[in-house]
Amino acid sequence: MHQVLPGPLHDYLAALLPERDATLAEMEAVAKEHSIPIIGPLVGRLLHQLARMSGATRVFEMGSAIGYSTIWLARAVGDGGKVYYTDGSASNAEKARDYLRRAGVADRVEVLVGDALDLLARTEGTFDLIFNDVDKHDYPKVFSLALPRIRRGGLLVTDNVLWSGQVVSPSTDAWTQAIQEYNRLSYASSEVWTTIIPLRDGVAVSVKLH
């Protein structure tokens, strides 16, 4: 698991949290076990907070693995709320479709296969929150296809930005220059306010100013 918080204090964020439900807390063990990329509840608590105090009802997932930050968008948006799960694997998708049922929001979620980029561009419409959980080559690709499809005062929440410290130095590894790239980018457009929080492996927050 990435994170750039010291581990004593990542431990103690992380024991301050209430236990999760029983779906939750089989994905967790589950994404542990076989080492599939979750956002974690520290994240996915945040994930939930920025959805609810945006108010926002039409969310934009890429990069879902087996929808675990899925449920906590879900649960965010409520009843009539929906939310776009995305990722290249047949597989993964199969075993979220599960997940989301054990969960109690099948019915706000749809599940699409394929590339998160192409399918964002195939999606009709604007959406409230973009959250971005690509392979990390494609960030800056990302940030320039989903800032025009969030609507004004709508969030873009990009996970991973902070990448391990990684991203403090100069790098050859196209991973870590994407993302370099992608945080040069949001914080110097002028279409979004950023912040980026040093939670888990970074979190980048922006608001879209118009």
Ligand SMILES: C[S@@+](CC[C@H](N)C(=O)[O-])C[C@H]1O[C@@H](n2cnc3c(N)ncnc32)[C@H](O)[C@@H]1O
Second form
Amino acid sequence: MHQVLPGPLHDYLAALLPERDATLAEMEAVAKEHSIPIIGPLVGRLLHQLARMSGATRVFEMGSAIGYSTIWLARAVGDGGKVYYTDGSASNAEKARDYLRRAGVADRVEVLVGDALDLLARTEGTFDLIFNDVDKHDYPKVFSLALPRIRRGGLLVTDNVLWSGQVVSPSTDAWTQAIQEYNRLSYASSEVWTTIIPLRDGVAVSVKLH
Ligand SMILES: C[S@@+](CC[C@H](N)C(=O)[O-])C[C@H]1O[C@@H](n2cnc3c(N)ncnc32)[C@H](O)[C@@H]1O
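Take the protein just shown as the form predicted alone and give its structure as the form predicted in complex with the ligand.
Full assembly next; the chain just shown is listed first.
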């Protein structure tokens, strides 16, 4: 599991969490059993809170797998809100549709299958929040594609930015290098104000300034 917090601290925080409903709990169990890399409840809760705090009603998610993070977001946008689910796998999307229906949020989620970067380019309008969880080599590209699509004061949230701690050393691995570049860009850019929250595998939260 991707995890930067010391085990006892992670377990302490996890034990504070209220129980999830049956659908999320089942998805957590399925993800564990099949090694599906979901954000898990600590980051799910953070994502939900960020969406609520920013008053997000229009959200674009990049890399949604079976829809676990999608449900945390969809519950935050409320009635009339909209979340775009994206994943390259049609079979993931099929599973996600079922979970979204069971979670009672199918009516506020549009399921799109294909490359998330292309799908973002093809979907009109701006977003209150974009959540990025695609394959890591694309992170710098996502930074430049996503920023113009976020309203002023909106959020770009990216998972796995501490990559099990691998970001601290120079690396020859393409995914680690891309995450390091993403982090550098998101702190150096004058377009956003970024803080990395070292929860689970590290979450970068960038607010769009202009
Ligand atoms: C880390 S998992 C997403 C987990 C999900 N966000 C959650 O926490 O429940 C990454 C998913 O993104 C998909 N993916 C990776 N790169 C993608 C891309 N460029 N376009 C679409 N889907 C992508 C993979 O198929 C995989 O299902």
